[in-house]
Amino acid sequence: MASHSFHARLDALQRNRERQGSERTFKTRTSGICFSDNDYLGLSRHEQVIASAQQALRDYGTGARAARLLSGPCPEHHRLEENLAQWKKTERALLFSSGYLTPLGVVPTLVSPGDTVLMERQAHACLFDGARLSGARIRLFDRKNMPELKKNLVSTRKLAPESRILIIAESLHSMDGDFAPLREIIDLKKESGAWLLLDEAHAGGICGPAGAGLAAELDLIQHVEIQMGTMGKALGSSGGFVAATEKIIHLLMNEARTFLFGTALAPASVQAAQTSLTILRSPEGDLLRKKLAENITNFRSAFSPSVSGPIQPVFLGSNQLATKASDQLHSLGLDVPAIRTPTIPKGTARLRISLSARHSDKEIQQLGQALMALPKE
């Protein structure tokens, strides 16, 4: 009977995916010109980054072998943490083995049942999962609706005057491509005595001095308690990190379960990220950010989208239309993914275009022309 009920659920879920047009599959065909990844500066294919990872493979082997506190000292991990902290202008940083695992360890360490997490409705799944694991009460606000955030902060503080409140926001949204109103969020945070965890995953590397992110660009780092980032996007490697005060990092090193009990980040990934970070903070990094900005400007001139960053959504409404458009672009040699429900809210299915410094002017023009030729359904 138990086996039968499991199979019945599997069959029902499959029928539901087919009905909604939300079936996910792995790609089995050649991609063409890639507008689907988050390698915003093209550093994952940089010769120096690849060479440094190869050297780390020779020096340390293919993996970290165990959790950081078990496997013994690795100077590459410590060096990257020191340089990330310098880049983010904080006292310390701490590495996690993936960006997804970072909030799953951090959020439950900071808040617990009896506390409140206020987070964007549009937040990434890893942030929601971290909040749920904490057991804290979760309240939502629209990332552009500051009156709603203020209302939630006021009512939460009245309901539980002594509890902790953690606000979670993405500086550059992974799907909508817009920047958060960070000054307003920080002003409201101060009024309520809350803390802010700012996810800079997509903004890191592309904005601010040396690409240090939106908080650095707006000179607001001192007002952000925890900056979260990733090495899997503009840094061209893999892994996640947080940057904060000595006291916060010491707490996470002792209490964050995904740090304590997960195998550490592979030294080759660490060294690749270190080399990418060095490039980011150099004149070459400035040139790469300039090229990315030029590509964004060229694309906006050709297609007139509504956002100003490297993530450019093209809204189509239904899952079926988004899939059809993605297939049509693929037939023209352009890899542009369809983002569908349930990843995003119903009725907002879209193409998600990711621009990079590695794209040529000709490729940007080709993409703009192909988008203009899509059926207007």
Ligand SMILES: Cc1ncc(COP(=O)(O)O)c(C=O)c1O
Contents of the next structure:
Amino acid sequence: MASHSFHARLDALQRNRERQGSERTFKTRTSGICFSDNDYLGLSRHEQVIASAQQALRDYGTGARAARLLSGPCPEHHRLEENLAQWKKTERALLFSSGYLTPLGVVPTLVSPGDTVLMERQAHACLFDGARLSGARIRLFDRKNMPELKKNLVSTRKLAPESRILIIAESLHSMDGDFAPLREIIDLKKESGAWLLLDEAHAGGICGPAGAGLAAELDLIQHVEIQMGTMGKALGSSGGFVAATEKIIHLLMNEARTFLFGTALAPASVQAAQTSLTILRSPEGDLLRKKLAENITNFRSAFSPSVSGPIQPVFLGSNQLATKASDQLHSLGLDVPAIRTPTIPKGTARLRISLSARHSDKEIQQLGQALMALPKE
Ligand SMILES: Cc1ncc(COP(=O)(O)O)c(C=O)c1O
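Can I get the form predicted together with this ligand as well, since the one above is the form predicted on its own?
Now the complete complex, all chains and molecules, led by this one.
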């Protein structure tokens, strides 16, 4: 009997996905020009980054072999944490084995039932999952709607004057491509005694001095309690991290379950991220960011401008239209993914174009022309 009800659920979910046009499959074809990854500076293919990962493979082997606190001294992990902390201008940093697993460990360590997480309605799935795991009450605000954030903060404070409030926001949004109104969020945060976890997954490497992110660009680092980042995007490797005070990091390394109970990041990934970080903070990093900025400007003049960062959404509405447009671009040798529900809200299906410093002027022109030729529906 029980087995039948499992099958019924599998079938119902499948039918539902088919009805909504949200069925996912692995790609079997690759097209010529990739506008779908988050390698904003092209560092995953940088010769020095690759060579350093190869060296780490030889020195330390393929895997970290155990969780960090079990596996003995990890000089490479410590060195990267020290450099991430310096880059983010904080006291310490802590690595996690993916960006996704970072808030799943961090949020439940900071808040618990009785507290409130006040988060963007549009936040990434891992931020929602971390908030849910914490058991704290979750309240939502629109990422651009500061009166709504203020209203939520005031009413939460009234309801539970002594409770902790953690605001969670993405600095550069992963799907909408816009920057958060960070100054306003911080002003409101200060008024209410809340803390802020700022996910800089997509901004890290691409904005601010030495690519340190939006908080660094706006000189607001000292007002962000937890800066979160990933090495899987502009740093061209994999893994996640948080940067914060000594006291917060000490707490996390003792209590964050996704840090404590998972195998540590592979040394080759750590070393690749370390080399990328060194490049990001060098004059070469400035040149790469300049090239990315030029590509964004060229794209915005070849096609209709929307947001100012490297993630450019082209809104099409339905899942079906977005899939059709993505297929059409694919047939022209352009890899541009369709982003559909449930990743984004219903009616906002889109193409997500990810621009990188590695794209040539010609490739950007080609993309702009192909987008202009899409049927207007
Ligand atoms: C905003 C945001 N945060 C966190 C993550 C998770 O990071 P990672 O892909 O490194 O696991 C992503 C992934 O796309 C993201 O877009």
